[in-house]
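Shown next as C-alpha cells: one chain only, the form predicted alone.
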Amino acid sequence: MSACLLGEGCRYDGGSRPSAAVCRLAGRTNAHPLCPEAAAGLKIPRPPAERVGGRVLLRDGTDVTDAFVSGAQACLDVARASGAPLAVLKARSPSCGVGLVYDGTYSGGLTRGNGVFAELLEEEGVCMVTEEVVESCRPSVEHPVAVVLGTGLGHLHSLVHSVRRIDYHDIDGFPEGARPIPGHSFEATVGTVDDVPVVVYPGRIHLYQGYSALEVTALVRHAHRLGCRDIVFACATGAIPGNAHKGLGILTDHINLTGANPLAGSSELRGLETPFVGMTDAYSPYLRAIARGVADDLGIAVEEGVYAGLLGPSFETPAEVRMLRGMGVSYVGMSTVCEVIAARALGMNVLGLTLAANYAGDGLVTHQSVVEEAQLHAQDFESLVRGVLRLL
C-alpha cells in the first residue's frame, strides 16, 4: 500500500493523504507500507514532479526519473518478498498512478498510463487498484452488499442477522408465477453478516425456464435500487476437464453463448446514457484479488478461470465440452452472464464465484448430484464469502 494513505508523511510537500477506507483494509490483512520516493532518498519536502514522455521532471524541469525508478525497484523487492496479490495506490501519482497519471503541465490536468512503481507491479501481474477503488467497495448501510446464490449455495441465507425479508414476487420486474427450482428459496433477506450490511438472495430463474433477460435480471436491478454498489454472484458449474478442477473457483471473465442480453430491445435500465456497455473487467479484479487472498489465508482450494454461460438446461455434449477447451473456458454453466452484463451497466462491481460440481460431458451428472456436490463445499464457500465481506 502506498504508504501516503496510511497517514506516512513521504509526499513531496511533506504531507499524506490517508484513506479511512484503506486504513481499514491495512488493519484487516497484512499490509506493507510503501513509499518509491521515500525509497529513493528524495527529499521531504521536495518541489512537485510528474510525468512527462516516460520521464519524470521536477517542475523546474530536474530529470529525477533515476530515482524515481530505483526507488520502484527497491518496493519490487519487498513486493516480490511478500508475496502480495494486491497494491493499493495513490491515485495519478508518478510513482504509484494506475491507468491516469499527471499529464506534466502541473495544472491538475491528466494523461493515460501508470506512474513508476505501477509499471513494474503490472509487469509482475499483481494487481493494483487506488484508494478510490477501495472506497468505492466499502458497504454500509446505505450501500450494503448484494449476494446472489446459485444452485445448492443457498445455505448462506442462514447466517444473516436478518432486518427485513422480501418475496421475490413483490419484486418489480420478477415474474409473477415463477417457482423455484430444487436448491433454490425466492425469499430476499436484508441484514448483516458478521456486522457486513447485506441483502442475500438465495435463488434465481433461468432463461431456460422461459423467462426473458430482463426478467432473470430483476433481482440485480433490485439490489441497485437499494442502494447496493458491489454483488456477489454465486453459481454452481460444469469444469472443462483440462482447464479446470471440481471445487471452487473465482471467475476471471466470461462468454456469453445464452443468445440473450438484458440490454438487448430493453427500455427498463433506465437512467443508462446508453446500452453499449464497455465489459473489460466485468469482473472487478479487486475483488478477485480480495478474494484469492483470502482463500489463500484460509487454506481454501480455489482455481480461476473464465465462464461460459450456455442456455441449457441440457448438459453440453462431448463436442461442445471439446469447443468451450478450446475457447480457454474454465468453468460452464446456465446463469450469471446475463446478471452481470445488467450489474456493469448500472456501474456496479462484481464478484463471480462458482462451486464446480461436476465435469462437464460426464454422462452421469443430474441436477441432485450438483446439489449433493454443493453441500460437500458448503463449508469453504461460506467461509470464502464470509471472509471477503470482512475485507470490505
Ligand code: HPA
The other form holds:
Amino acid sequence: MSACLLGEGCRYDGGSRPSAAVCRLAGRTNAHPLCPEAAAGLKIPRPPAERVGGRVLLRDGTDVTDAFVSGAQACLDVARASGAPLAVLKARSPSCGVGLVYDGTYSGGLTRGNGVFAELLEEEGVCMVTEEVVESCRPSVEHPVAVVLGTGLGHLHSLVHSVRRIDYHDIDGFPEGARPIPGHSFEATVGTVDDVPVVVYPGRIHLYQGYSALEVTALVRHAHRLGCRDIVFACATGAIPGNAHKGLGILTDHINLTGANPLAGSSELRGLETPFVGMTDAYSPYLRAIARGVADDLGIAVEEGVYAGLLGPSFETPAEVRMLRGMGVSYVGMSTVCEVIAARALGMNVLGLTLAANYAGDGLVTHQSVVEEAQLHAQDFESLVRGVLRLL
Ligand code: HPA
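And the form predicted together with hypoxanthine, for comparison with the form predicted alone?
Below is the entire complex, every chain and molecule, led by the chain shown above.
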C-alpha cells in the first residue's frame, strides 16, 4: 500500500491525508506500507513531480527519473517478497498512479498511464487499485452489500442479523406469479452479517423459466435502489473438464450465450444514460483479489475462471462442452450473466462466486445432485463470503 494513504507524510505537499477505507483494510490484512520516493532517498516533502513522456520531471525541469526508478525497484523487491495479491496505490501520482497520472503540465491535468512503480507491478501481474476503488467499495448502512444466492447456497441467509424482510413480490418488476425452485427462497433480508450491512437475496428467477432478461434483473435494480454499490453473485455451475475442477471458484469474466441482454429492447429500464455499457473488468479485479486473499488465508481451495451463461434448462451436450472448453470457459451455468450486465450498467462493483457442483456433460447430473453437492461446500462458501465482507 502507498504509505501516504496510511498517513505517512511522504508526498511533495506534505499534506498526505490518510484514506479511512485504506487504513481499515490495512488494519485487517498483512499490509506493507511502501513509498518509492522515500525508498529512493528523495527529499520529503519533495517539490511537485509529474510524468512527461517516459520520464519524471520536477516543475523546474530537473529529471528525477533515475531516483524514481531505483525507489520503485526497491519497493518491488518488498512487494515480491510479500507475495501480496493486491496493491493499493495513491491515485495519479508519478510513482503510484494506476491508469491515470498527472500530465506534466502541473495544472492538475491528467493523462492515461501508470506511475513508475505501478508500471513495474503491472509487469508482475499484481492487481493494482487506487484508494478511490477501495473507498467506492466500502459498505455502510446507506450502501449495504447485496448478495444474490444461487441453488443450494441459500444458507448464508440464515446468518443475517435481520432488521427487515422483503417479499420478492413487493419488488418492482419482479414477476407476480413467480415461485421459487427447490433450493431457492423468495424473501430478501436487510440486516448485517458480522456487523457489515447487507441485503441478501436467497434465490433468483431464471431465463429458462420463461422470464425476460428485464425480469431476471429486477433484484439487481432493487439492490441499486436500496443504495447497494457492491453486489456478490453466487451461482451453482458445472465445471468444464480440463479447464476447472469441482468446488469453489471466483469468476473472472463471462461469455453471454443466453441470447438475452437486459439492456436490449424497451427503454423503460432503466433510467440509464446509455445502453452501451463497457464490460471490461466487469468482475471487479479488486473484489476478486480480496476474495483470492481471503481464500488463501483461510486455506479454502478456490479456482478462478470464465463463466459461460447458457439459457438452459437442459444441461450441455458433449459437443457443447467441447466448444466451451475450446473457448476457454471454466464454468457453465444458467444465470448470472444478465444480472452482471444490469449491475455494471448501474455502476455497481461485482464479485462473482461459484460452486461447481459437477463436471459439465456428466450424464448423471440432476437438480437434486447440484443442491446436495452445493451443501457439501456450504461451510467454505460461507467462510469465504464472510471473510470478504469483513475486509470491505
Ligand atoms: N450446466 C449448467 N448449469 C449448471 C450445471 C451444469 O452442468 N451444474 C449446475 N448448474
